[in-house]
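Given as structure tokens, the chain that follows is alone and in the form predicted on its own.
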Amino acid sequence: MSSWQKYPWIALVAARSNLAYWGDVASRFIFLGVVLYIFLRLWQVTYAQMGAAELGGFTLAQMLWYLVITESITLSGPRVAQAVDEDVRTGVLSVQLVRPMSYPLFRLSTTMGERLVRFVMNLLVGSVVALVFVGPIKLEGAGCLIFLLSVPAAFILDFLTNFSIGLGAFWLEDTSGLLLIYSRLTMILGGMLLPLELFPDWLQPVLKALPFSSVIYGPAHLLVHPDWSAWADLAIRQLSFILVLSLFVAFLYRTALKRVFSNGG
């Protein structure tokens, strides 16, 4: 078996791996139907407010199945700083050295292995929760396709800046500072909470060029709102983000393998 032949099957056995503890996957069903309940019964009581209709182009059933898109995405990633930041501080890292395989590689097929399966399992126990609470809302082939297309990237996106934040191990003494500031931004920033419509108009186009937007609000606004152009400038804001990260990650590896080295690992 070849090198990169391995990738798949790890993917496969870390997908597998993630479904045999149910009781985990049951409380993580429970919490993202409390928490879609919650976003539902504030957001009737805005929209009855306010006495509209629509808000940023969102009708209340559409803003529900945005949610579901959002939170879907943000529940389904892996502790992967946590992991990386593990992996270093023990000395782990080191035994992942000496197998033939690549570290960063390795942890993109774990982390997508698990996420997809997380992802696809969230998508399903929000849309039963959207269906019983406001009905279904009129979806596209289209729509459909363009959003599945956008959502690999999204998670390639996020698997690296989370990669990075855990290879800050090598230099920091705890690197969960960054990541929750990342998850901050993200949750305010990447249209998790509501979409950028919300936001003041001077500022919409700043949050869109962000690489937080990418990862959250471009996937879930392609469903809701699917249109072929709109999805070509996310595939290229998101190809255009992973090509940048991935040059840094590489830049942080092999610098921190000097480390590594240079300490006898």
Second form
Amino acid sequence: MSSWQKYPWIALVAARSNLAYWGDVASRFIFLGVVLYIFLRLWQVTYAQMGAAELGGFTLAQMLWYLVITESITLSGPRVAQAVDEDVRTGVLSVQLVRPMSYPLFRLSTTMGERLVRFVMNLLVGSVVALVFVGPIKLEGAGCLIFLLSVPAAFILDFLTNFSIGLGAFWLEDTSGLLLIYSRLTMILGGMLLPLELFPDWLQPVLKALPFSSVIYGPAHLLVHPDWSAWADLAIRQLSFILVLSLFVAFLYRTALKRVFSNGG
Amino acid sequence: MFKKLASYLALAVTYVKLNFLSQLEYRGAFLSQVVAMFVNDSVWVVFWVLFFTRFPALRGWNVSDVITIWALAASGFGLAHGICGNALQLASLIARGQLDVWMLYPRALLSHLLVGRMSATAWGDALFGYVVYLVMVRPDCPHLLLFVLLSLSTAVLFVGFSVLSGSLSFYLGNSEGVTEQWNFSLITFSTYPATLFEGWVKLLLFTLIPAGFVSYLPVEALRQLSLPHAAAALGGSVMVLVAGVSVFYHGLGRYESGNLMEMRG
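In place of the form predicted on its own, output the structure of the form predicted together with its partner chain.
What follows is the whole complex; the chain from before opens it.
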């Protein structure tokens, strides 16, 4: 097996092991259902009160479908930072280093495998909720395609940030605070709770330029408002952030490895 | 009766002091968790401020009312789990047979068990609740006094509900997943205006998921400075606590020791 072939297999094993725990998968569906129902009511009341068919360019149905995607992306995220943090603190990392594979790529493969399963499941459950309460929206083949093209890059970008936070365990007493702050910034600045069109006009270009929106808002917006030029713009931003963050992770990882001490026995 | 109550209050104060000192042994981690939770809650306030900037009222409720909901829910949750930190661990303690060690003490089991641990992040919630109410709602003296009383009532509700949901482990075996989702549902519904919901969902909010005693009655009490609403909120909280304690002691008859060798430092 060549050095690269093992990583898709690692992703496959991670995906299959994730499917084995149905209880855990089902319990996440309850939370997703509750959140989507609350958002549905919030926006139903808001649209009715404003007497508007569209808000920020979204109809009520589009708004709920947008939220289905943003919630599916957010809730599909595996606990990468916690896993890396634990590997560092417990010394498991030194065992991983002995294995004939790159530790960051091993974590990336595991994350992508797990996340793909969770994302698809969340999407299915979210779609059922949306279909029941607001019905379908007009989807084009091209829209679905560019949406699907934008999702893997969003996951990689999110992984790189989480991995960097996990590596922080080499220097910090506790990384959970940093992780919580990152996830909340992604929620609000990434457009998970509100489409960026509903933010003040002066803030929208700033938020669109930040990496958070490339993880959540970008893909979700493409499904609801498909546009090839918007996809090209998003893809350039996603790839640029991935490049910069990859370089940062490589630097951080090399620096961190110098701090690894292991005693055999 | 009063002597016994005073004795348990003294025990709780001593535990809080000890737990606080043990948290301060990892000062950096403790502070970062408190700050992160404060930031986490602030993100939601930012969301609501942005929302109300765009849509000024929601069925007669304005941004102050929703900030009051957040202040009450956060301060109540923070006090509940800052003091009774084991309440959220109850399901796993029961499932793993870890009540044995608490049964050896000459104190009532539940009240002693609950104060045995402190949640560091909960203090971030409590701090956030009081600060955001003082800074953003700017109450006068009667409102502030009523808010403090209602935050205590909300804390009673959260403790009672955590005991109730955690006690499911006596009946279902390991109920951690169900307990966690039930608690999530309460917290999520508690942070949105109850006026969004109608019909059977509203009924649910005063029974199975008693968020109405956090997000409706206390807020109405503060809006109208109404003691009957405050009394109804307190009554609801006490009922939830009584239900939790009753289910716990009923379930205790089904408890099976884990035969675990355990030490408490």
